[in-house]
Amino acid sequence: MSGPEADWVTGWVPEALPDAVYRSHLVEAAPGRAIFRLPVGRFLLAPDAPAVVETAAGASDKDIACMLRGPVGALRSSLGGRFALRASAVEVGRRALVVCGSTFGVSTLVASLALRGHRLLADGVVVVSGTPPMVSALPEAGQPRVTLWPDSAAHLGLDLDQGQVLRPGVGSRLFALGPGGTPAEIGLGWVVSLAVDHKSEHPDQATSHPFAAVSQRVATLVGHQWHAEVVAALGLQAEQFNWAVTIGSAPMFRLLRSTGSIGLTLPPLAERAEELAV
């Protein structure tokens, strides 16, 4: 049986992998493969092709799905040598905007540039690959839709009831926003690393700071990089920094909102996210 939404199919998982080089409460990997231990059931992952998954008793497809377009897929694209960035990305003028971020507002923003216009990418995870580099969603996610959870809908104006159930049992909803038709990959254009100015107190105010050194650049990147531990266990990680480098020579920018309601500072972080899209 196939996921409605998602590249798998269910069957058979080992508990381990005899020859796993990383091992931990939730993923075994050897090279070219992984199992994945998640409550609603073991994942067996290898690069370009379907997840077998082994679902638990009472699991549900959208549950399957779910990890599927996050930490799951994630993992997979890194087997395959690709660069697996936690962000959300749009498409700014035929390339790709792709914002990353520590602090809660990562999606809203990026679902607040939807709404003003600009094609969703992705949303939880960036994949990166090629030469030059191409910015696309997980091959599992199918049409790109931003997570939200109720008060980011409510700031955006959006009806929660038009949104779809992400899981059962998790209040955040699924939202298809922006123009549709989204293309597989697209070239990458800048990266938008989103931090909370502490030192702010202006919440319709919202500043940035281009990244100087390179150094700055590829730590960041590598910090929002997924599965960081498994890549550098499977001896990936030259592979990965390179890719971090590589990411990092596009225009990059630190950009710094309030400390107050994402809400009332999301105007002037999109305008100001449009500006440097530029």
The other form holds:
Amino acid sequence: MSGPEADWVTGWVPEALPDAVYRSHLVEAAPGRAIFRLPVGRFLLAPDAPAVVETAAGASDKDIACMLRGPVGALRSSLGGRFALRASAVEVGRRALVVCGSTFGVSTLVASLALRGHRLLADGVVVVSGTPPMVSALPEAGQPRVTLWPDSAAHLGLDLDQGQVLRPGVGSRLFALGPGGTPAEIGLGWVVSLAVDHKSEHPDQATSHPFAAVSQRVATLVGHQWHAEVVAALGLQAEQFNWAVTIGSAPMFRLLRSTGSIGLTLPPLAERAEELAV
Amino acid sequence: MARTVWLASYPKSGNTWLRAVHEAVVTGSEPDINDLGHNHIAAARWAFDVNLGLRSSDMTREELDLLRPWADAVLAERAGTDIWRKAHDAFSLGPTGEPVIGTSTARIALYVVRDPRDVAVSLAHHAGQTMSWAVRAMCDPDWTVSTGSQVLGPQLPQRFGTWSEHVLSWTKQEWLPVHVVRYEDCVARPVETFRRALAAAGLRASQEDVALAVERCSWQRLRRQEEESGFRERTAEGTYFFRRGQVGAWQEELPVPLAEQLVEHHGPVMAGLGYLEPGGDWSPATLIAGA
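Mind sharing the form predicted in complex with its partner chain? What's above is the form predicted on its own.
Whole complex next, starting from this chain.
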């Protein structure tokens, strides 16, 4: 049986990989294949084959698809040498503006940009590959949609009922926002790292700073890479480093938001992000 | 191998003060209150996501409770030295009967406890709520924060439960050793109390070093830092995280009926901790007997 939204089949998945070079509580990886153990099921992954999923009792197709659009898909992509960032992206002037961050608000900011007329490219997992670097969504992601929680949807003026339930038991919804059109691989334009300014007392202001040193850019990008440790254990450190350096050649900024409500911060954040993407 | 030292407490019980003193001892300087040891609170969403390579926002509450100890284990395994992490959760078991707080790589829990009447006053100011709200929360067995059905916050769901339940959940559990630190003893005998707590967690420090750390973490100094630089853990506008810190402030600020309500709900545990008589003493035995 194939999954309704993603490229997967149900089947038996081994508990472990005998030749694994990386083992953690959740992941075992050997060159070219990996097992991802999650509460919704066990996934056997290879770069160019459908994921094999042994679903857990009670897990739904939505549960499986959700994981494949996120961390599981990111790992499968990495096994094939196409590394991915924990980030979201929109198209600005035919180039990709990638937003990552160690704070919540990334998806909300990207949704805000989509509502301002920028085409949504990806949410949660952004694949960056090639030289010059090109940006795309995971193939499993299908039509680009952004995941929003009810409070963010309200801040953006969206009707929660218009969103699709992500998976049972989770409050967030999926929204297709902004201009439509077939998602394509497009050139990387800018990288923005969203962070919180704890000293800011002005919730209606956003500030930005360029990353001065390449080493700082590389460290930040690897810090936002999905499954960086697995990639390193598979002997792909050189590729990983080159990948980060290539992305780091694009303009990169730290965008600071206040600790206040994301609703107050959103308009200046979106405006500042647009100003950076010139 | 590096281990986790859990600094556990009900909210507003002195946890941050202990973290600051630990940081001052380790670094030999006045700690930056916004950068206490770089280690995440037990329920930090970002720590969960990064250490497991997952998106906590896509997980159900049950899945989070199941996976959190794995994230704690990964964080400890990756650390070069012991990591000291704050926890406000009650000690509880997840869907498979394993603790939600990671114990497999934990060294000890330092459990900080404070007179619940002072906690109520501090909690009300911290949350920007009324004293009645604080007392009601502290008597609610289901009190849970960051439940996240409508809002995605920086922390994962944490169940506190009642004040008594919280105290007993940590002090009676048998998954890891626990050393109880009374806030009132930290105020009355700071050097001795902090030094014993640090030693219990395997950190030997001289009396002079601890005395210097205590001086560097005086309430006035921490408050001044907050005034000058803000504090990321402050939640309510118009108040300070390091607000007063005084033992017995409840006698001036907490209405008598609310104080009585707390004694009615938590009397046995308060008695076991020596909180029902002026200058009352306690021991692990009296705590267990009181409960």
